Amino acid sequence: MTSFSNTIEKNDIIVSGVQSTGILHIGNYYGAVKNYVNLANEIDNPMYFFIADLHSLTSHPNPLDLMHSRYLTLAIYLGCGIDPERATIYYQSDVYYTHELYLYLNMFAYMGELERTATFKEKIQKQADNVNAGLLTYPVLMAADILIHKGTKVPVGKDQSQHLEMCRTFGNRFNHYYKKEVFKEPLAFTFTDNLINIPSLSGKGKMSKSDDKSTAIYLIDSDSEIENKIKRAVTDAGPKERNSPLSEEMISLFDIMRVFSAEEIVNEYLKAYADCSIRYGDMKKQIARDAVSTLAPLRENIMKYISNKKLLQDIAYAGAEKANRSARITLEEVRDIMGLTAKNINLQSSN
């Protein structure tokens, strides 16, 4: 089990990123974005904060649709607070030294383990006539984009825990077979006492932007949508005795409920479950108020960077500048250590 910590040293590196495949939704926000949000104001560590763009190039998505995703992602990440000035923003593709760390690193990853990985075996179900390389070496490509900075502290959801545990992996074994400390071990970060997992309106899992879209809550949604997502949220068909136990459908609606409710109004509905005088639509309604007045302000802020392409366009460059800057140093460091440059090497004349 991946270990986590909810504090930062003056020497920790943060690096963490979001797929900018689709829409961000409340599980991104409140499982990452929101961690990011919080380092970049309180501490004064490096910090790269990236679009994970070649992520999503697994499932093969339309270019425009990427392009737009890519540009909705950089807004987002900008709307909900991350100051560009104290973390480094970027978009994945643009740093192209993590892409050749990504190929080194492939060396070191055996084909068992990444076929075990949880997500690589979801993945194949769900796109069992897209089953590609990329697909199997995602925790290589993401070990790549913490290791190329030197990450150590890194802020991600419940789902990617397994995949920093590979990467910790991935780093000492490449450390043990050249026998020098390159890359330190990456714990996964949060405020909380445990990474946070957003479920799904259907019910059923984790939200998910994959899905279909009425069971998630994205955050640039109208409060309207808002209002009628949470509507047709899945409920079961009510507690039949006194104190029967929460059905699967019940714990995700109270979790949410959780999200944006105050702790003593979660606990009035659950008093209400408890002894079957619940009633749905008024529970759903509380929660649509909150998540309303929760979420709205975010989608104002989000709005205004979106209306402004220039910014986004100058951000994300200063972003790659500064990235770049960073990830070249690691990848001399490593072309040197794997014998791929000529550096103190005798080069003796044939003759």
Second form
Amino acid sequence: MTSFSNTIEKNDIIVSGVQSTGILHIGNYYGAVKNYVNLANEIDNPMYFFIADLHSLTSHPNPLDLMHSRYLTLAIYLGCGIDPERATIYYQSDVYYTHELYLYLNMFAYMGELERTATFKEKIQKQADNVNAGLLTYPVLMAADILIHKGTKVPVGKDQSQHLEMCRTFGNRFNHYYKKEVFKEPLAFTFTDNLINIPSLSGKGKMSKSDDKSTAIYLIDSDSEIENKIKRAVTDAGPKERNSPLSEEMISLFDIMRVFSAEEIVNEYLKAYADCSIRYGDMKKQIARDAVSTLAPLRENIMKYISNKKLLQDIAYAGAEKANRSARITLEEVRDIMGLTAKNINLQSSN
Ligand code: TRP
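Follow the form predicted on its own with the form predicted together with ligand TRP, if you could.
Now the complete complex, all chains and molecules, led by this one.
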């Protein structure tokens, strides 16, 4: 079975979220948020886009930071153009039914498979002094996020495919044990032409919230911050021979250029690299100019939302209400099936 899909069917339910640790960067925007905006604009299916504030608790953020980053993430969702009338936008922690489903699904998640999750193994390396059970069961909470709305399409990057696989496993085990098709199998969704991977400005790996701040372009960076970061992006020492292959650093820089600059311009610079006439300073100036012209209007829009606390609160409240309505229906069905209600008790037949 393929685990990726690039089509949306009539009865698909779309669910996705971004973890609210720190500030979102252009990798989050092109990898996730921009897809949400497109989906909300183009498709009439039910869709739920939440701010995964509970997932960020695994790294023990201080409450003030968490409060700010979840608020900022909401402002970014809206400022980037997700229409809250067309998509349900909410804070994950506002939907308690998800927390409850997480508990039930934990009964169907096994230690061995949780310990084998790639992201968990990575985390043990990165935060060896804080390997908590929340980290271990991160994929279970993610499954609860999706299954609580009976989600079928999940717009996420490739790095989440193992988590989605686990979500299908937990849902299937539940269905199998209770002999009822409660949960459908959710697939990762991606627009075909949108598989852009945003590299780090360090020239190594992808852009990440947990790396040095100078290696990521944040959606609220000022024009001069964007310019300075691009200016300092790591390059190689320049091509030594004609037609030499791109170094790792230059593959990254060209990938960033492709996001912001027109194709002809990118090709011009590729040609200049091939004939050794390239000037990295000029290339960076070009990228910075194009990046600023794309990102400045987004930032201004985000700023408008940031300063409108009342509007943000109203939107979060309305979103939570809508999400809770959908979640409650699933959860009541789940409780019934599990025997956690009195609904199906038949005293005569149990004697
Ligand atoms: N794990 C996702 C990430 O790091 C965030 C996330 C949490 C999510 N729950 C989800 C994404 C449910 C999609 C669906 O990006």
